[in-house]
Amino acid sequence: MKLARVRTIACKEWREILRDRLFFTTAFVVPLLIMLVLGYGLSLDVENIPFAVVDHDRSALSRDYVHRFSDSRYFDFRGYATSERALDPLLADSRIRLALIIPAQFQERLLADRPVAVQALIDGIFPFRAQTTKGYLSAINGQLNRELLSDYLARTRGLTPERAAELISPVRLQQRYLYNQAIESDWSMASGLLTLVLMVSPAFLTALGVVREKESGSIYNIYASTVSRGEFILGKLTPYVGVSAFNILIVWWVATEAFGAPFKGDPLFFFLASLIYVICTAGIGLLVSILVRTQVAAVLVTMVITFIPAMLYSGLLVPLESMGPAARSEAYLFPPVYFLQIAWGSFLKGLGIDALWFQVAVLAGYAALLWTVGLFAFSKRPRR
């Protein structure tokens, strides 16, 4: 291999690069508006939830109870409905995502110490949106119970309201967020979505540069050359593989700047560790190249195996707990499972090369191998 030759088709691919306006807002604007857009566009909060009231009693402890919901900021409150018939099309227009129907006699029966039944209706098309509803409904219901039984208690035994209190919450459950403290989903969602970035850009570029020449029938040059294919796949992707690199630093500030991730980790390391998995996802990309000989076929296949696995199979929007056996042993077969580890590590836990190491040492392997396959897949005779 003579580095003459692989610095020659290198210079000649970053010209295209800058020559092509297509191919220049491909590598250096799409992955920022990815990060942006997704950014912005996804979010794991479930906040301001819609919700309307059927009100039979309309007494002060009924009004008291609904102010407890719209008070709270996970609540948007719409305003009373007359009927439980009128909440229908409000839920099912969507309008509204909770109703609440109080009975009546709701405040003579908590007067007089006697159990009341409130209805809740909760939209269940999203399942971890009711459950999360249903987790807030939960916790505001059971403050007005702990504090009607202290009331209650205080009442019946002559106890001090502190006293009182003691007594029905006898175990007190401290809880303390690790790594990230204000439960802000943006941190982990911008830190997390550099592995969709790294993951999807690189192949791109290197499967629509080797195609591109195909398209254009350029590639009959290198087949008549005397250029070895390693030293034509190494001056093909290197620019790629450096634009991919600067992409890093772009997407990593606009994660802790635009969306104020915290980075608690090694620059250095994170850096690098970025980078193997850069040449790893443009070891796909050369994959890719190799299989198809038209630009839209790359974009497809491309899209298919780097967007579904770094989206649903990484970690980054179903936990892999969550998953079933079958597809939890399938998410450790890509690699941005084990990227996006090294990204919250990085970000929120400020781990570094003694904790990652193992998730490092994978991406290399799967670099190694990528670009092996399609060294050896690549041939110089054109294919009919």
Second form
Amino acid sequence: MKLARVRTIACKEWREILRDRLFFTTAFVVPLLIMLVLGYGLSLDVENIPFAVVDHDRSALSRDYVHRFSDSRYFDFRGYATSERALDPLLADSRIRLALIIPAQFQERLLADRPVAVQALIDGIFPFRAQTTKGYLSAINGQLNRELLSDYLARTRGLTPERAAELISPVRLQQRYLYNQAIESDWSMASGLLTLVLMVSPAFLTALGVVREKESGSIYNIYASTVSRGEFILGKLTPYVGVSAFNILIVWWVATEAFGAPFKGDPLFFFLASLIYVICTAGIGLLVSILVRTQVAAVLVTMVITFIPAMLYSGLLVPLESMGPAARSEAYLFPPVYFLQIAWGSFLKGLGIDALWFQVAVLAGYAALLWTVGLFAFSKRPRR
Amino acid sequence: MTSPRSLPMGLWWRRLWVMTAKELLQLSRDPVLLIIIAWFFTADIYIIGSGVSMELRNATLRVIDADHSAASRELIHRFRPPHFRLQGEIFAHQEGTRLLDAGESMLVLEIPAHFERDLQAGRSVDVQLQVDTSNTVLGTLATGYASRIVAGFSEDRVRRELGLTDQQLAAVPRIEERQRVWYNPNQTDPWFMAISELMTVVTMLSLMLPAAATVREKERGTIEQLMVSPLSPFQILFPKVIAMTLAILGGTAVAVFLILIPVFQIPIKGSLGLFFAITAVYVLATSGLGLFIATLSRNLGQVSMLVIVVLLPMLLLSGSWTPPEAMPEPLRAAMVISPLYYYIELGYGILLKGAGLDVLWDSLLGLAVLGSVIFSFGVWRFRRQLG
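Having seen the form predicted on its own, can you show the form predicted together with the partner chain?
The next block holds the full complex; its first chain is the one shown before.
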């Protein structure tokens, strides 16, 4: 392998990237865009749930009850509906996601120390949101029930209100949130999204870079030249890895500056680990480019094999613990799982090489494997 | 060259038809692309539909039990599957920190000494739960379930202590909650995920395929041949859109009849005919955007990067993962110009909610208006470029 040839090819490739201004711009814009769009947009916080109420009682207590919901930041009161039938189109058109139906005699029964049933209709289109809504609903009702009960005990058993309140909740849960004390979902999302961005963009760049030559036919110049396949691949991919290395810095900056995610770990370690990850994902692009012949196919295939593992099998959105054993072991076959541990470990937990060496080693092994396979699968004498 | 207006109508339609046939033929001769399209409409939707579950299951939990009493054991054993998986007991606080750092446990529950004694004395006791919130969604879910378990434990003890029987409970003022979840009563995740993924696939392919078909002609130079032919720019472009729309509609039918209905058992509440009709409108609208991308690019590399640039904001502004009410105000306003927003509303409305046009007409109107604007814009840009 002659370094001069590698350098020549890398220079040629770099110049080609520079001259295709649109491609060059998008190479930097796409990672930035993924970060910003998904970081801001993919909010899984469930707040401001729009809801309507059918109040058959119209009493002071029923109004108080509705206030418990409308005063909460989790619910957004959109008004009273006249009847249950009026709720159907509101739910069907997604104008509201929750409806409460308060029965007649709501106040009368409560004052007479009797239970009263309140009906809640929840829009179940997105199950995760429906579950969360149910949780909020139970929390508000539970709080009210505790107040009613302690009030009742104070009245009937002659306890002081404080004593009654203590009596009805003997065990209290003190939760301590670690690593992200304020539950800033932006922090988790932004630092986790690095896994997606650094998986997708290097793979795209390399796959397109190689397939473009195949499709336009300029690759025959390489086939006919003295350049060996190792020199070609190394020279060809170096500029793309370089672009991606710069992108690491950009997305890092976005995560810490735009989203305010704390970086508690070792910057140098994190950069080197990311670089290994980028080399690994560029290898994925290389493999794709060897398998397909057209750029459309390259784009679609790359999209499939990068987006899905990075979104679904990394633990970013879908908890690994929730997966079945088969899916979980599948997840550990893909590199994003390991990088997500490095990213969250470095950003939020402040871990360094001593805790994360295994993940880095796996990624390095992965990179070596992909590049070796790519090297041997690339042929200067294609059958077609 | 005669102007298209003076042509007999028959010839005009014939040209359109011949070009459409040419596009379909070209597509059918690209087996790799066909396989990929088929993969998207079947395997991809299946994988996402069955794989993505946002539920919290088997959250790993360690316990530090400083009391070892009947009461502490009762509390610990309430942390059960499916939500929690008890990994066993540890004896030191530092050990807990180490396991949380390494990600081997997600939660550590600490029960203080004299837990049972204090409870029996009627004093309230604090138990501590440490939660790994590097994934905030999971962290909050786990905390929510844990506090429900502790509340249930409390409530049972209170009842036992006060000696309240079920009969007496009927004489206590309380709210009984009757929750009913509509449209997806058991909150089956695949229903949401599979439909959402189908719409994403439709969007991606309607952006990508017509744009790619157009730019490929540019890249290979065959556009020159088309330009010297008696075809108008519209007659060159529209057949590509028709052909790709047919392919995408075919794929959608495959997805609906082979995956959504038989595999995921999604009960189709509304009219499938209406669903396919709005899908056609949507694909036409979105391919207009694809044509616009095609006018900006000279090669397929540029097309694909631009497709991602357009696709991501569209997905974000669609309201499927993040509904309008959870968006910041400016983004909520921007949703009006995302065709996918209307398509999602219409799609879920028809498929799961069983809504008809009487409820959804405003979304359809929005989609139609937006679609015609986008499409005319795409064709106009192309015409200018060719002229």
